[in-house]
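First comes one chain, alone, set out as structure tokens in the form predicted alone.
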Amino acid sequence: MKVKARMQCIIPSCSKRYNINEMRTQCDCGNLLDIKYEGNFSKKLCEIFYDRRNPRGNIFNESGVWRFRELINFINEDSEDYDEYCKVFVSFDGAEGRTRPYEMIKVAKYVDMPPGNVFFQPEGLNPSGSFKDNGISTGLTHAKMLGVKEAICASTGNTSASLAMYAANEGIKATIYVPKGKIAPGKLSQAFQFSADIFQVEGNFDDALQVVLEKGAHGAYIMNSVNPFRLEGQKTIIYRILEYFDWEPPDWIVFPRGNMGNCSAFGKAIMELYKWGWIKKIPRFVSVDAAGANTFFKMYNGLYRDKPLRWNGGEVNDKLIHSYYEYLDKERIKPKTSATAIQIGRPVNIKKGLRSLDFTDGISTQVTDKEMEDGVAIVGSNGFDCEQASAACVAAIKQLVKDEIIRKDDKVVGILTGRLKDAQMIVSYRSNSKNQFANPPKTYKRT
């Protein structure tokens, strides 16, 4: 099956189209680009994806991102062609994206709901520990069929340490720009691992961004969520959500809010598989911020002049965005959490995310550092592992459920997005007595 594939700028007014062998990040109006297929998708698809969990020997039917590749076909080859495609795809020994939704049962007592209808999906069981595994292989799947040799980034520790491991198998160059001392050593040792070069910036995230933005602007390949390739990779982490469910969707889909690429990459999968006949539902959106880090929080909800901001049919209202980052920049407000993945203030993916929220009919909400570290604790004490980031949706249940927002007989799906690589952080948590989920060690006395 070969599928045509263009970019496209995301506003409607403007909707201006881009070959797929440009390397661009933005439209000429400023505005991010999508990827647009021509044509629908046959729910057909469904067996022949299902049937691929039997891989027979073939590492991109192993992998849970390129599984699905007729939904994400933007390099136009056969995808039954395994000589043609086999070429071009990225992918780390079929390793990314072997990823489904689990039931935790102590989290759903934690969060006040039965076992049954809350899950939990860890892309932290990804090859570097994260969900950017699965944007990652597609983005440097688009850069590889241009002939990059070089890929750039920004990075609170994921990206980087997700860029460094496929760039250093696929014998392309990572560089790395990293905030100085805002990172957490676990995921800066990752991309010291896979011998990317390393750029420390004196601020933070959105400093650090910033540098990768002026480079792309002057050819750079930048592996950001503001490459429209990437977020095709992350789609799929929803093709696997819905393919556990055998494609009815759950009532509410929740996450870290961070750059907003996943809200962005989560709304398109579901954007695309209502219009083509898929689904007849529509999974409402949780998009939680760190209370230390929550400017899309006031925002959305019109804490700032008591303008809501909203997607507004694409007529987004830029001058509210603006005036309140100057408003920050003047009281020198910056993002501040522990949990560094979402220490983000000015997410790149805005105007993508308003887009979800609205077709979803989807919340943002915020959730405080303790409430994070509570989740991490009591998700390890299930058996699997998260980040502070992570939690962030475990959190939110817990609260959404108990404000009777979400009620207990819903279906809710959480996406854990990445293990816990800062080892310090569970052990300072589980040896203070005064955390609800303590577990200090005891003194052993031989006699």
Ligand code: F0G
The other form holds:
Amino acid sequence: MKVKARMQCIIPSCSKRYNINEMRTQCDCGNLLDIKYEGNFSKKLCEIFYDRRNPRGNIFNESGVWRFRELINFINEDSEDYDEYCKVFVSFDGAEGRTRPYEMIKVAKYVDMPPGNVFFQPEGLNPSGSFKDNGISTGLTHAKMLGVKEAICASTGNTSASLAMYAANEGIKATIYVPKGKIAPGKLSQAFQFSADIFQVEGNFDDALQVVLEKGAHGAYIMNSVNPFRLEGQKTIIYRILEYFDWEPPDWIVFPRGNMGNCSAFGKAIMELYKWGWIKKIPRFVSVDAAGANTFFKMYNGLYRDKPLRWNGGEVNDKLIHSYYEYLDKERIKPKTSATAIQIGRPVNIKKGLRSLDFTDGISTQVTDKEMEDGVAIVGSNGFDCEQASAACVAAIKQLVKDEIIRKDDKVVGILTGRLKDAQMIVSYRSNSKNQFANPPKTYKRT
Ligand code: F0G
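For comparison with the form predicted alone, would you give the structure of this protein in the form predicted together with the ligand?
Below is the whole assembly, all chains and molecules, this chain first.
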């Protein structure tokens, strides 16, 4: 099956189109771009996707990203012609995206939900240890299609780890820009291990991203989530959830908020499936901020100037966003959370994020660093691994169940976005007997 794709401005009143052979992350009007596919897709594809779970030696069937290749086929290759697509699709030997929702009984009890109604999808099981691999595989596919020799990104650590890993495997140079001293050592060490070129930027992630966006304006290939081809891969996180539930959407999908790449990609996946008639129900999204980096929470809930920021059919109140950022600058307010992955004050995908929450009747909430730490520990007690930012979804579900916004008979899926790469976090937490899930090591006295 071949599909025609294009890039298109996300703002309906503009909708300017671009050829996918272009290297750009912005419309001429300055707004973000979507990948648009021509035609409708038959739900019969679900059977093919499922059948590929027996990969029969094909790594693109093993891959939980490329298994759904018809729905992310921006490259216009015949999805049934292995000899053709194997030359262009980028995969870490089929290892990415092999995740699905799991019941975690102790976490369910902790959030006060019946075990069969709450699920968590551990994206940390991806080869580089986070959900990023879903998107880097498609982003790098586009880069390779353009013959790019170097890809760049700004990162709080997981994007850079994933890009560095894939780039090393594909023989492309990875250059990464990280906020100096503000990323977990386990993430930085991955960039070293995969021999990326590393630049440390004074400031925070938002500053590092500014550097990268400027380089992009001068022709560099950007692998951050402003790259719409990357987001196509992240849609498969939703496909795997839906496939697990036989394409019957849950009531809620809950995830941490950083640059809002996931919120954007998840929303696009749901909007497309709804348009094609694959799903009738629309799951509600919960976007979760760290309380110390709560730009979106504040703006969405009208806590800045009493004006809730909304998608508003694409007529987003740009002035309100700029005025909030000016206020942050003036008051010298910097995002500050120990969940460094989501220590982001200016989410670049804010408009796509608003569109997703608009379509899904979504909500934005915030959780404290402490609540996220407890979340990491309870996930660990189930034998799973997640980092502090990922545990935002555990804390948020607990809070929303308590507030009776999530009902106990609702079906909920939380996305555990990444594996724990900050070893010291959990060692300190478990060693401190004041913590709820403390488990300090005991001294063994030899007799
Ligand atoms: N969870 C983890 C583990 C992350 O690494 C990130 C983002 C997010 C959540 C937020 O996701 O941007 O889609 O809203 N990490 C980026 C990075 C910024 O550089 O690794 P988002």
